[in-house]
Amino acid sequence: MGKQTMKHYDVIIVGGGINGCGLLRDLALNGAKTLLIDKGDFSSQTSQGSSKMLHGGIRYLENLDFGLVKEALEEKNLWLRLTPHLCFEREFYLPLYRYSKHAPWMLQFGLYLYDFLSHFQNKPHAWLGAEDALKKMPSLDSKGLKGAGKYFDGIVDDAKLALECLYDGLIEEGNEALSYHEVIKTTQLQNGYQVDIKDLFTGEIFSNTCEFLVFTTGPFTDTLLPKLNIPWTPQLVPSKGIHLWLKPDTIKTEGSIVLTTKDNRVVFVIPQRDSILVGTTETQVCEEIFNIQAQEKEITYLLNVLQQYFPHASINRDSIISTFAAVRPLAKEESSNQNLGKVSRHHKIYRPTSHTYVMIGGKYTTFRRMTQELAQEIVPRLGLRYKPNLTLNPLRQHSVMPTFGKKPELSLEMVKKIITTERVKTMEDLIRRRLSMIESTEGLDTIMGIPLEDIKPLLKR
């Protein structure tokens, strides 16, 4: 491969999970030619490591955040309607024990709450006494049941989100995108950036230019931004999250269930795929945070809190599909507040330099605000007029195979389609993001019937 010719955009971005993928889409919709970057693949990191939830945060009442809560409500109500084939509706079942914190009246009070913030577009919820939630959650402990609240949420594939806003903003002409790219060197030049980039799989290295650059790098920021001569004080409180993909016979329930730990932790336990999703721990982050990995003592914590509340299933590692583990970047806030689960989940947006901007924080449903609140300052900066409601509109490009519902059987061809439309680099790429497998790849020789050996000549890079 030759030497690249020096490109230059509006913005370049750099960090390409569910933040770097909507702003790239609200810029281009809105007339800015944008290159997004990222070190490994696009939505690989924090934003496919979620809970897999478009959810107002129903735990976030208690911190009294309604507009947080409000925003996120409104947020997962239009995603439902935008992108029904990629996330869906379901009832949640809240569990009240005689030991729990929260009287009966109370949990009403709040999922009445949390309805009214949703302009009551959330399906109503429900109080439901101690039998008729047994019926519903057979697998829960009876002892001091009280009985459960139902509300609802939605069940999101998120790494298919981020993907489908990328591929929606790369149909607008002159933007584009780079995945195992690595930006090495920044340098400030008088109205601009010039960006040093890498291609972490030949070893190339080329320049662009930009009037603004974007961090969008999640928990990496603290880090990567004094590498690149970045003006930066460490703005993070990193948060390590894991969860678990359990065999679908392990609980019997017909929803989503939300348990609230001795420790005051929430985890979900959430029938999808053909599994069920438990999750997640919020400890502190004490390794390497790029491709993390969930640790013995984290799966062993969230088995017991499955084993107390459902004594009677045979829950143990056996039970255990996979396994995978994330890192939120919760931003600082004034307070010495060291409790992670009560870190507030607002994002907050810095300008470095004159065209510099990095954003930090936030809830994953909430993305579009987020990114919205940094196109409209950098939109009209560029000389262009900000729309604020082309964001709104569907998306245009979906992934070949679905998430939820029936699958196609996978061909070749259907393999082949994938790798050249949704930006496929590695054998990873394809397993976990493009066709939402769930399985350990561990001494993996097929993928849905088809042999590697017929898969591996199709990753060109």
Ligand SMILES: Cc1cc2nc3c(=O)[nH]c(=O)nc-3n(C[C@H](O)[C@H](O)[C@H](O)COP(=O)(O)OP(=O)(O)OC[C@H]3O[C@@H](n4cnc5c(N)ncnc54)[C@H](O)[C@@H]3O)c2cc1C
Second form
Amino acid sequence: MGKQTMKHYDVIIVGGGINGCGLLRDLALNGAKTLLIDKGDFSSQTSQGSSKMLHGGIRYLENLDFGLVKEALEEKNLWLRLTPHLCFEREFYLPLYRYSKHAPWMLQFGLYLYDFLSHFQNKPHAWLGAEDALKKMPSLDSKGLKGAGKYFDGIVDDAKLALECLYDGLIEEGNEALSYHEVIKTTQLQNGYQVDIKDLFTGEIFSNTCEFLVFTTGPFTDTLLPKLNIPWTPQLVPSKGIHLWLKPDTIKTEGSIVLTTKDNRVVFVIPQRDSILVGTTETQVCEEIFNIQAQEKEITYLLNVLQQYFPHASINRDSIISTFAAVRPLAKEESSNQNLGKVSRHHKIYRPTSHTYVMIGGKYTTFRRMTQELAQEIVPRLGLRYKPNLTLNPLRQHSVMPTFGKKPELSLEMVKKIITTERVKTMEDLIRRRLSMIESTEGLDTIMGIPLEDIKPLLKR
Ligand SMILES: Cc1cc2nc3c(=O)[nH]c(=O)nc-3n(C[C@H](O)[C@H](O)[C@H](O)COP(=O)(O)OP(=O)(O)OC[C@H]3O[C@@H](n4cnc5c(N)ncnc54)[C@H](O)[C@@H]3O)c2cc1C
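Let's compare: the form predicted alone is above, so bring in the form predicted together with this ligand.
Once more the chain from above appears, this time first in line as the rest of the complex follows.
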């Protein structure tokens, strides 16, 4: 065991994606002393590999899932108000072709319902005839085009929102977060758990105790819990999605485009960050899922879809700036585990032992509602009063480098500040998640004009 003295926390959270970071914030604001542990950087897995949309999910209307859509739209509009530096609203176009399964009137009805469920907080939808649609999306295939529905959703820096939730929670005294630390053993105590933790940089092993142990480990949950002797039967249906960042001039469009492919998949084309984000595929996962990468055949699939819908644009491998992948942590519908069964079928909270909670499923957009449900359960068990409105306050610590809009010129002083105040441990943490750069990091010798050699000494741990 290492030199660190054993500390006691009310709650230890394992997994620092959006759900872990959001939960730490909610618990900390409500007075629960909480430690968050992640085996990599915070928000370095699924929560930085999403399609980066804050959305109600127009597709779920087809499943008559109005409750989920309404909740997600409320959350989308909340974050658009609370964190305008991390997200913005933009128009989405849904083109309809002669072969599309929906008639224009059906689409228009769906779009009306979408605005209605947002309490008309969404900017209003519209229907564009083929000619007007092509003016907005000049690269789109015109053959058989009937027109396009227009509606509004949010674009978010997914990694940054999770990080800023974490920073906000850590402002409250007595809370802590450790990246690049792995939980290697859990021992059940009479009133909680002892958790053995390994520092993945130094190899040091130390222990802390807690009253409640919570897993927000997303797609990693099914493999992790049995290793830690937590009673658990697999609950996930993993599905992999990849994205491409394309050069900005590849496709000419004024807004985002939602394509429903002939094999009935949905591919988004979303201009942002001086680039165009394209995704996603849905494939079975056959590989290691930590730091998962896009495979050649998945990239080819997306390029083929693009070539089909934008036949006059020149889209090929050279159009790609970088790629990324993630695994959807979808929860199985039917469950034999101790499902608390309190919410929609899209996320689930389990209590495998009296002092353990597990939360999986759901979507990024609704993380605050999901973590609220869990915090509401835990906080009173700690003898504290839960106040649901605290998470409606603005986040208090913003990242030094904004993602959208005009970026300030990066200086070495700013890099120093980012490293010391934003829990940066590696160059990848800095480039990918604090500076929100999309370029591949391979072979980079400067970062936004600063030589890598000047930054490396600042990262010495
Ligand atoms: C392709 C794709 C597109 C999506 N698009 C959208 C979208 O546009 N909008 C939307 O609302 N939702 C979207 N989602 C869903 C959304 O991304 C997820 O619901 C959300 O990010 C899940 O967050 P999480 O915190 O549960 O998991 P994660 O972000 O994966 O966090 C789990 C954390 O656990 C850590 N961990 C794993 N093992 C250990 C261990 N042994 N010890 C310590 N830590 C560990 C990992 O490092 C990781 O940081 C998308 C998902 C995918 C896959």
